[in-house]
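To begin, one chain is listed below as structure tokens, in the form predicted alone.
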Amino acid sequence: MRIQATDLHLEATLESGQVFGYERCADGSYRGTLRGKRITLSARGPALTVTGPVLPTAREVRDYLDLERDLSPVYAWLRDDPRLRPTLAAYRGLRLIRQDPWEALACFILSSNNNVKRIQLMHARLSASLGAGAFPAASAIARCHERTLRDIGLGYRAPYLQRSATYVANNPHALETIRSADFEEARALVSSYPGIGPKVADCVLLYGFGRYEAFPVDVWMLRVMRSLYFKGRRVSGERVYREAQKRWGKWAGYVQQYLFHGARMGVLSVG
């Protein structure tokens, strides 16, 4: 299946730390799961090619990759700020994936004190062991013994994931309640899950619920923002969060993704 995708940077979208279920192949394509279906994505110019034994619909692909969204407001923020302009030149078309809320919640519980490679490994082991290749449903993890989760390599995160899975499995409207809440209430609801602090809560809201006003602040983003906007001063994470909200408002999360990826890849000069 071929889909028109004139404003998509597939590599940056899949390799900017927002999703963990994709593996880059030798030919530059990406193998992973979309809406429970094993697929391969490859981009050549304005065309996105989707292959696999059972294909999602074109609508599902476009929704997942947020292809219908007009990113001109984000591009305006990036273009008009000389500190951010290099990220637009390098990664125009980086989009925030509209991933499954449960998968985002689970994966960012696993992200605590972790790196992308290890989270990807955990994702792959969970998918192979409990999900028949796709990321397992909350009910599958809830039925699993904690020792099994530790054997997969989740370590101290195993009980956090199992308790969260049990709650979601036993409360079918739990995730929809988060989706329908106002932002601060949604943030509080996500923070009530075990093992989730403010940064992880913002990641879950941004990547799993499309709350683009969320602005995750970890040690790396703290360093980036201090360098670019506070002249290196040691301001708090809360001060950085407020500054992002003031500057970029409802697009703060989208701008954060360009900031994060640009700094991580050396496109932005961060002291």
Given for the second form:
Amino acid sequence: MRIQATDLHLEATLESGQVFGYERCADGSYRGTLRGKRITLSARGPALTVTGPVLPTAREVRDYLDLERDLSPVYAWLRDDPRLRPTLAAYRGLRLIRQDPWEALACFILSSNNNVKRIQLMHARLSASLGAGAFPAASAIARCHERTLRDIGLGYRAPYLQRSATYVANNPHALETIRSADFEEARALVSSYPGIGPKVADCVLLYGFGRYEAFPVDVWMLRVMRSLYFKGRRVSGERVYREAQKRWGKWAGYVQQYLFHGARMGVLSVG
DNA sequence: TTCCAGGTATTAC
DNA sequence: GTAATACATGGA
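Take the protein just shown as the form predicted alone and give its structure as the form predicted together with the DNA.
Next comes the full complex, this chain leading.
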């Protein structure tokens, strides 16, 4: 299947630490799962090619990659601030993937005090062991014992994931309740899951629920925001969060992705 | 070998 | 409220 995608940076989209289920192939394409279907994505200029045994619909692909969204408000913020232009120049077309809410919730429980490489490893092992190749449903993880998850290599996060999965499996409306809540209420709900604090809660809302006002503050966000907007002074996560809300409002989460990737890739100053 | 990684939960002032 | 500490594990 070929899809017209004139403003998509596939590499930055799949390798900016927002999604953990994609593996880069030698030819620059990516193998992963889209709405439960195993596919390969490859971009050549404005043409996006999707291959696989069972294809998602073009509509599903466009929705998943957020291709319909007009990013001009985000680009305006990045273009009009000299401090941010380098990340726009390098990664224009980076889009926030509209992930499955449960997968985002689970993966970001695994992300705490962890590195992207190993989160990807955990994702792959969970998918192979419990999901027949796709990321396992909450019910499949709920059925596991903590021991099984530790054997997969989840470490101390195993009980957090097991308990969160059990809650979601036993409360079928849990995720819809989050979706229909206003932002602060949703934040409180997500933060109440075991293993989820303020940073991961914002990741879940941003990547799993499309709440673009969410602004996850991790070590990279502290570094780059301190460097760019606080003259290198040490500042609290809360202070950084408020600054982002003030500057970028309902687009803060989208700007955050450009900040995060730009900082990690070295095109933005981190002090 | 030691250190670090998209933090969180717990405990102590 | 703010500060210190343990937590599993793979890669550098």
